[in-house]
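Only one chain comes next, encoded as structure tokens, the form predicted alone.
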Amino acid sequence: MLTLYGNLESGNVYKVRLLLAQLDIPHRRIDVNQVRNEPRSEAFRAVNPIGKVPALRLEDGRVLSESGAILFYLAQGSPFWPDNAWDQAQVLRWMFFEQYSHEPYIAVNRYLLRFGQDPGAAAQRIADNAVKGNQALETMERHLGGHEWFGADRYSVADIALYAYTHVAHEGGFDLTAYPSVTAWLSRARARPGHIGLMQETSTEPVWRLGESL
């Protein structure tokens, strides 16, 4: 069985959990929590030297990290990964956009406002991120004015990657009512078969804590 390391609150972990649910692939989860600083612990770095969640341990013991790489690996041969090279490149383009032009601002503001010890001390960073996060949402809005999905003519891992932090962008202070095409896309993504909520536990076994023996 696959073993997923990460916590429920993490959007990057949620991307993997959502794809696993929509592919109907069972997994167990080991809780690794950023708020407790567990990704930087020696116990977790023994699993993933990068010190970031998610990490996915395969049945043969190999460990894959980085949410985009995990989505790519799991989606091979499935409807979530297109067949032709052009559509594949478009899916990757939007996944790279999410990691470099979206997540650093929308996800980081969510973290600072929800989990930061002193959001007031980060007020300038939050304000700067708000500008760039809204620019990312505007880019998405323009694209969705002429397309139903990102990267291909059907729902793909690009949509999963962007959905994860966009659907909770309000927790980072972003007003999604200003982006009607984005909100309509979120509704379409939410209606896909096998959809799960961010805080919906999907582990097929009781959740383990980091350091416990499987």
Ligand SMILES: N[C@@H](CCC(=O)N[C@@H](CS)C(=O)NCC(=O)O)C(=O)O
Contents of the next structure:
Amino acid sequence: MLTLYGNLESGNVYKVRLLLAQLDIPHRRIDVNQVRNEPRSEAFRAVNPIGKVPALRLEDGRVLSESGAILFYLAQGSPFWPDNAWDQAQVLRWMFFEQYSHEPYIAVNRYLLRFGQDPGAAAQRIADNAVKGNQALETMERHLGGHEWFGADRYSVADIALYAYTHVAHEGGFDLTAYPSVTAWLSRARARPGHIGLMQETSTEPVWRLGESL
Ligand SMILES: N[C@@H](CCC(=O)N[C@@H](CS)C(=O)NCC(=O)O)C(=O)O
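Having gone through the form predicted alone, I am curious about the other one (the form predicted in complex with this ligand); can you provide its structure?
Shown next: the complete complex, the earlier chain at its head.
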């Protein structure tokens, strides 16, 4: 069985959990929590030297990290990964956009406001991220003016990658009512078969803590 390292609150981990649910692939989860600083611990770095969740251990023991790489790997041969090079490139384009122009602002502001030790001390960073995060949402809004989905002409891992932190952007102080096409796309994504919520546990076994032996 696949073993997923990460915590429920993490949007990057949620991307993988959402795809696993939509592909109906069972997994067990080992809780590795950023708030407890566990991703940087030696125990976790032995699993993923980058020190970030998610990481996915395959049945043969190999470990894959980086949410986008995991989505790419799991989606092969499924309807979530298109079969022609142009559409594949479009999916990757939006996944790279998510990692460089979206997640660093929208996810980080959510983290600072929800889980940060002292959001007051981070006020300038939060304000700067708000500008960049809104630019990302405007880009998405413009794209969705003429398209139903990101990447391909159907729901794909590009939508999963962007859904993860966009649907909780309000927790980072972003007002999604200013982006009606984004809001409608979120509803379409939520209506896809097999959709799960961020905090919905899908581990088929009781959740392990890091350091417990399987
Ligand atoms: N580019 C990575 C980002 C992963 C990431 O930033 N994970 C966060 C949790 S959402 C983390 O583990 N942070 C721990 C830390 O930086 O100490 C991905 O997409 O998987």
